[in-house]
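The chain below stands alone, shown as structure tokens; this is the form predicted on its own.
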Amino acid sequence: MRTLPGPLRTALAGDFRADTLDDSAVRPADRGLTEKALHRLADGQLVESVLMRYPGRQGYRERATVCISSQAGCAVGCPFCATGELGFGRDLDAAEIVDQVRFWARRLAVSGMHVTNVVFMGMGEPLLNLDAVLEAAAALTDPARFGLGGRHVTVSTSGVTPGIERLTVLRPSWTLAVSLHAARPSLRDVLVPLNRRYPVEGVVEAASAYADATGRRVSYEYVMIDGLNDTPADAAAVATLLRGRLAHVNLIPMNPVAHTAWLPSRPERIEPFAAVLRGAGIATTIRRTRGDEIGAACGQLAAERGGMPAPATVRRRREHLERAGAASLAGRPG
């Protein structure tokens, strides 16, 4: 604000803040196409955001997608996710969510680019902080503010059915993404503990109602873990669950996470899995992981900076998961 007197500008800078992010550290990967930022908030909480650049190619324009966090940590506790190991810190407010996008918008502007897509797929469960997510999305899609098109916003959930139902009433033009990871309830209880409260069948019904109300295809995210949820029986279960629905499945090899012995599925297991879904008429994409060398998966950088749970806690959790996983796999083919 150059029109203000210098002493007043100095006083404003000393007494007020224009950004909720106290400090941000950035790591590049994929020859600069992926960058991850670790943001420190005013109270010391750490959150992460990721910028993914997609160069233009035939039929597609250049894109810059920002993945943002809605909570510091996460209470859902999915065992293959580093954020789950951190536990839950607190909800972010709308300004803290929007400022993650502003951070990357400023960084992109230097090279004449701008943010084209925003995905609420970072740390936290967006539908457990829905009021702040709605307020942030309103700011991001308001033509008088950030001006992002509603169809360029994706909101992810592990399966908070009441939140999906609330979105259905509001009928936004966003894409809804459901973190599926297993179709069989016994296995999903292990991989997505929220399944015990909101069973997968009800989650898919609620998501289908959202698709019917908005005309927007639901994206189902499926992290593939070698030998655990990538068998022919699992593929058949997903096909049965989603057949005939307005759905698209993204198969994503698991990002390696400290303190778990699980590994990403191999291509020779992913391809047949995808073939089963496509054979059932379900649009399916095999995703390439990005930013592995910088820990770009949710929570990995914050875990490195903030410290992981005590070894005894991790050991007890792993023993529980191994018992539960073994029980869920017993008697299955593949």
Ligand code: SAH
The other form holds:
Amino acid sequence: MRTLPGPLRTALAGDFRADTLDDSAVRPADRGLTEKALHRLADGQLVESVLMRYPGRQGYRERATVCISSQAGCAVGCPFCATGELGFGRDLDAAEIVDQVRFWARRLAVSGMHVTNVVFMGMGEPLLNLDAVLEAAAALTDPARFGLGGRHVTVSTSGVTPGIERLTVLRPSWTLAVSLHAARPSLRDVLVPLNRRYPVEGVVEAASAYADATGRRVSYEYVMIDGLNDTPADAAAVATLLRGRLAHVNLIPMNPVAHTAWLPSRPERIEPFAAVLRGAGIATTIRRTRGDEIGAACGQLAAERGGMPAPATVRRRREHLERAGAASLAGRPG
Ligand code: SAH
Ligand code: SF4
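Previous: the form predicted on its own; requested now: the form predicted together with the named molecule:
Once more the chain from above appears, this time first in line as the rest of the complex follows.
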């Protein structure tokens, strides 16, 4: 604001902030279609956000999806997730959440584009920071600010039942994604430790009530881990749990992260798994990963501490896994 007198500008700069992100470093992947930003907040905490561009095809316009963080780190501690390995830092406030979207909106504006979708699938569990997430979403869906339609905002939860119930009352317009990863309680206790507090049946009931309120399908995310949750028995358990519900399942081969020996399921395991679900009348998609070479894919966001292990490490881990027997890693008998 160069029209203001210098001393006033100095005073304003001392008392107010125009941005809660102190500094952001960007790395590109997928030939520039994916970019990851590492943001430093005022107190030094680091969070990440990701931009994914989907070029327009066959009459569809180009989409630009921003994946944002709601917390620095995460307390849930899913063992296949780099953010979980990091542990909990702190909740972000609404401005820190919105500023991640502003960051990408400014960069897109240079090429005449704008943010079309926002997904709460970065670091953190959004339903454990729901007040700030609701305030941020109010800004994102406000026609005078970002003006996104509710269905272009997706909130992904590892299954915080009371949070889903609150959303059903307050915001029955978002797209809800539930991170399922296992239907059998004993395995889900291991893969999503929150299952011990909010058991999967109650999560699915709450998500179904949300779906009924919106008339739209819930997305169930299922990270496929080699030999662990990709067996025919696991597929049958998911089919039993979701049969007849407004549901869509996304099967996502696990993205490798530095701290575990677990590896993505092989295609010969994923296809039959999908066939069982489709056979039960459940819409099922096998997802392709974006941004994994820069640690920007789902579950790899760990503020530069996680990311992709070296190929030799992956090879060693596969050998170790085969020796150890994958089942015992999940605490299952033999
Ligand atoms: N905490 C929320 C949202 C952030 S995680 C949640 O768990 O839903 C976003 C998604 O990435 C979740 O579905 C999560 O299970 C998935 N994810 C975590 N680690 C992953 C990995 N290593 N490979 C693939 N997906 C992963
Ligand atoms: Fe947290 Fe989601 Fe990672 Fe689980 S998958 S540790 S809930 S960010």
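The shown structure was predicted, so the numbers you read here are calculated from the model rather than taken from an experiment. We call the rigid core whatever largest set of C-alpha positions still superposes within 1.5 Å between the two forms. Numbering follows the first chain given and starts at 1.
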query: Cα displacement of A13 between the two forms reaching 2 Å, rigid core superposed; finding: yes
